[in-house]
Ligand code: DGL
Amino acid sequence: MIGLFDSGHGGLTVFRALVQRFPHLHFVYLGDHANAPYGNRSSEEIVNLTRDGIERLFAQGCPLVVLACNTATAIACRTLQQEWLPDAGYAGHNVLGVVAPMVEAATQMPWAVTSPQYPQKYNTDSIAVFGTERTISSGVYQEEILKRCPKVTVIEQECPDLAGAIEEARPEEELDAMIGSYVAMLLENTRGKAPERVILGCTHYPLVEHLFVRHLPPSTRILSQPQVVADSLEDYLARHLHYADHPPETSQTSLLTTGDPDAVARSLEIFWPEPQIFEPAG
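May I see the structure of the chain on its own, in the form predicted on its own?
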């Protein structure tokens, strides 16, 4: 089994992409709805809550957990990978995040490459990142991109309230106006120069990707986080076959929440139109 952890609903965009890509695997999704949102929490709280979620998924029998949340990944992933997991007694377990696949796709360089390699095909391009205030303020995308491609221009744009507006299923006209203003602010900072690539650095944003397409220049390529993460996991599992062995006879998915399962299921429609059943995380 493979676990996915998110503070709430957003990671379901990644979860659905993985279920579709790997129909033979068993995935378990855990949303920490009882503590969402994470954006107004301290870094220490985010690390602790993310660790607790990972441990719940390990207890469910998931030796591999993907943090399907940009904030949890940006704030907690490295700390948990490097400082907690090696001494936590979970031999054979691992934690992945959603930032590394996006950086690899944006730079066309493997995550393992942590210093510039020349010649660089994209070393003078500009890459734009749209994200929540907490993800942008962490600086993780800019840091990791420039670590590999120091001549790339990284432009970041906070999108306050966009994730919440998406989750509340606000009218498309309202979402379109919000996204239009964020794109306009970004292009103002680039003096109208179109970025070559755009990272939508929030798992809610794929639901409104068509609105970003509407406002960005036609030459700009948008990197779809669910598909990029699915591509990355496919490559990872090909190199770590033990995480994908013993598949169930039929496709299985499990949805868990730390919140009220009925309330969570009722608010799910925009992320998963078909009725879904959440179970208490326990």
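Please supply the coordinates for the form predicted together with this ligand, as a counterpart to the form predicted on its own shown previously.
Coming up is the bare chain, nothing alongside it.
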């Protein structure tokens, strides 16, 4: 079984793409709705909450956990992979994030290649990144893209209240007005020039991708994080076959939440017409 973790609703966009891509695998999704949103929290809180979420998923029998959350990935993933996991007594377990696959897709360079190579060395595209306050202030997208493509322009725009507003299922007009203003701020920074590509660097944002499309210039292409993560996981599993194994009679795809399962299901109704049945994480 493979675990997916997010602060709340957002990682479901990745979960759905993975369930569709790997119908033969079983996934357990954990949304930390009781503590969402993470986007404005301190690094210490994000690291601790993310570690708790990973341990719950390990305890559910998931040796591999994907952090389907840009904020948790940007702030906690490297620390947990390097400083916690090796000594925590979870031999054979691993944690993956969602930033590396997006950087690879945006730069067309493998993560392992960290210096500019021809032809990407001469790539002069502009790439816009929308994300939570903590993801944008971490600078991770800008740093990792520019390492590989130094002539690319990376324009970052934080959207401090958007993930929380999506969690609360605020009315579409309100979400539309927020996104309109974030896109306007971004275009003010580019002096009206349309970026070639956009990274929606928060897994909540694909739930309102149509509103981003409405406000972005028509020539701007959105890189789909759920699909990019599915591509990347496919490649990873082909190299780590044991994570794709599962005892069929015991494994089941399930949705867990640290919050109130009924309230979570209700607030997802406007984004997904079919009911999302959550169970308490326990």
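Predicted, not measured: the structure shown is a model, and the values here were computed from it. Numbering follows the first chain given and starts at 1.
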query	finding
Rigid-part match between the two forms, Q82 vs E174	no
